[in-house]
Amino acid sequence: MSQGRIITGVDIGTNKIVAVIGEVEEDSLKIIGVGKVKANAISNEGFITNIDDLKSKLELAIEEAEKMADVQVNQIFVNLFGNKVKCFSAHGEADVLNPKSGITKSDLMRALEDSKHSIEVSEDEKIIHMLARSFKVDGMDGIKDPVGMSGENLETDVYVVASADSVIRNIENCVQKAGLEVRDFVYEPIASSEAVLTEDEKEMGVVVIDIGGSYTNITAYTEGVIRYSDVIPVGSNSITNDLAIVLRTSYDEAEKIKRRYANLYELDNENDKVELFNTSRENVKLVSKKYINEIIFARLEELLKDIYGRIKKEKLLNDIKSGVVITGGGALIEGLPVYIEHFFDMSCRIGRPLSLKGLFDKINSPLYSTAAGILKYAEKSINNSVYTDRGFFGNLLFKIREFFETYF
């Protein structure tokens, strides 16, 4: 039995759930129970669509880790999936109580409860992440850490997550009918990051593109910080769709295909064939890796350009500096980071958890760098209260302590 701190990070995907139990001891996190279950309880848009069904699968999950750590969960951190979250930045400023002293943890805290008069969302919305990016001090910014230093202005900039109220309780509906509490939730494009970039990467300015199963998730980080993240509903079983489609066989045939064959050197060999079941399983029929890796090209060429068109957008292409870091189950494509490399002029590498310890080996794969970023951004918030209802400003109070907890 283990003697340290525990702590539970799960991830709630369209195709699978994974649990993942660590041990906190003397600043470091080591990994000691693993659960991962196929599921099909979330919906391509990322809702709950059976929540009996999705509650079996998470006891399951929950089950596995707890045996292979010798432990017992009773609170989880937990993904926040779905298109039904809104990202924005807020500003807050107060004037410091004592400009000679220098700034205080106080004022910082006057200035962040500042910028709920900002903050816009309705009594349906819950905020999960308050985030703040930089401070200024009497007009001069980019400001990282304003305590100790003297001014009598402190103003925020603050990166603000909010989520629809009926997703997050759906989500503690079906947790708590596993036996389970929510500790807290993380977005998914946080956690995904926390996983697997380094603080170099984000200094420099670095691309995270998550490719899951029916959605794939964007963060984007410059000069330390997060800078911009949104989810598009496009993911590998988009690809898996595409080509039972074109094939015209079953979407399980589609998903086999896709995992023994997808390869995007492969889109010049026209020779090597491959045999193919019809939609009823009754004939077989012949295709070249060329054209299956075609169909999948084409899908993620159309997924990456809308990533690239986004990133335009919001004005940070000259500040990504790092380069691109892919994970999730679509960053397994082979040949997909080289491609990656020459569609956006930049360097790629696949993105897999960093930076722990224990059961390593369990988590190894890009497949797990939700539920591992889940685990670290835990690590960091131990000591933060359970979730509540507090309603809007209850709430954000709460976020702001929070903030505090977690990087002061």
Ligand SMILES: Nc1ncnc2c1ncn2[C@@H]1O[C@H](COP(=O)(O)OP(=O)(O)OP(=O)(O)O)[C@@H](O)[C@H]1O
Second form
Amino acid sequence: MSQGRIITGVDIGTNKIVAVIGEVEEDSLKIIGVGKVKANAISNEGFITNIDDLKSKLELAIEEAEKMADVQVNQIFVNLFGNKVKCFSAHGEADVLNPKSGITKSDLMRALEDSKHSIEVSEDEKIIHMLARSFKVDGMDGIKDPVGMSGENLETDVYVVASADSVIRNIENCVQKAGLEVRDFVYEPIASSEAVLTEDEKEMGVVVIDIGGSYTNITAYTEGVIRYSDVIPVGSNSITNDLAIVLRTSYDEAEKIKRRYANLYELDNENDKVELFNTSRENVKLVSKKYINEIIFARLEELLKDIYGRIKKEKLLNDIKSGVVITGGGALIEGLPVYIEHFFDMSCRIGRPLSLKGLFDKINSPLYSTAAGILKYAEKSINNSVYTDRGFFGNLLFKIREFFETYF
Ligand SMILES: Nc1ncnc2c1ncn2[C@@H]1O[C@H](COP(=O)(O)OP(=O)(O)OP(=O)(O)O)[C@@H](O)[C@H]1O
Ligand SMILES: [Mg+2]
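Please could you give me the other form, the form predicted together with the ligand, since above is the form predicted alone?
Let us now look at the entire complex, which starts with that chain.
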């Protein structure tokens, strides 16, 4: 099998590491290998707390996927995680070189290059994504593909994602220790959205909520392009913690209870009781399902209020016509979509990786959205190469491909 056609996406999560190997076919992406290993080496602040542990778990996940796919992996696309990421808009402008013969890719490139003037990143930050959202030609707004149009002036609105360089270097170090190379990073909220959304949803307006172990990623799309993304350092592990503390049991027992009994339809069920161990596992006590789910509900309600407040503050509520898509392990709580429908007054569905071939049934769960999204994102970028050797973008070659990827 030719290595050029094989790509690997790795999701380094706070609860697990997932490696997914894909084979790029003419118009589809075929999953050929999957590896998943439990991990616990990222702090709540997004720092790698145990690089050796993370390295060996990463090796295990890659090995499992390699065996299944019968290929050897050298380079990976990996998630940019944590909350040391900055997202903002930038504006670029260029005079069209030949207004009569129409706007060219080279004009777009100059408009993008010009956007560097409005990008404020410090020396210890690095740009990870530059996504062209829309163009203006001679002041005419909302143009998605200006190439070929006649006009004298071209403006572009770019969505920029930048990260603390230290975070990037730490991930790169860990990957290198595992004998691999980072081919590129994909910002986690963008990756999850890429896996679970349809183009129609992005066009109509949609919010993706990826509830992981320690993080909740939020992303909003309207008119086909990204409007907002954010990371809240609270995830479904906080629910487990709450259960352990309030029910006076161990974290592991609380995790079992959560997975077995979390069900927001059980909030009225006073009589149905379940057994659980105390912290030392010496005694068993009876607790109602209602009480368990009240504890779960309290944390979720706080998280959802926070998310709703953020979407409202961004003035996006009226533009989200397609509703909410929840994904990540936290989306597996029974009854959560219905509760979100009431809370947001929008429809809600669970998001799993879409439109993949091959062993897609092995990743047909919200737990695999980020890894699958990294792979889909990587495939798109590779398929849309545009090369440049311009100074400012010398180290941003891949980002330029990505810029064009949105429109060509
Ligand atoms: N069947 C289930 N029912 C309820 N909760 C579950 C289930 N399976 C996993 N979870 C919860 O999902 C969370 C882990 O989700 P996920 O695997 O998406 O996290 P992660 O990607 O490793 O973390 P992060 O995205 O924060 O870095 C854990 O808190 C776990 O308890
Ligand atoms: Mg995750």
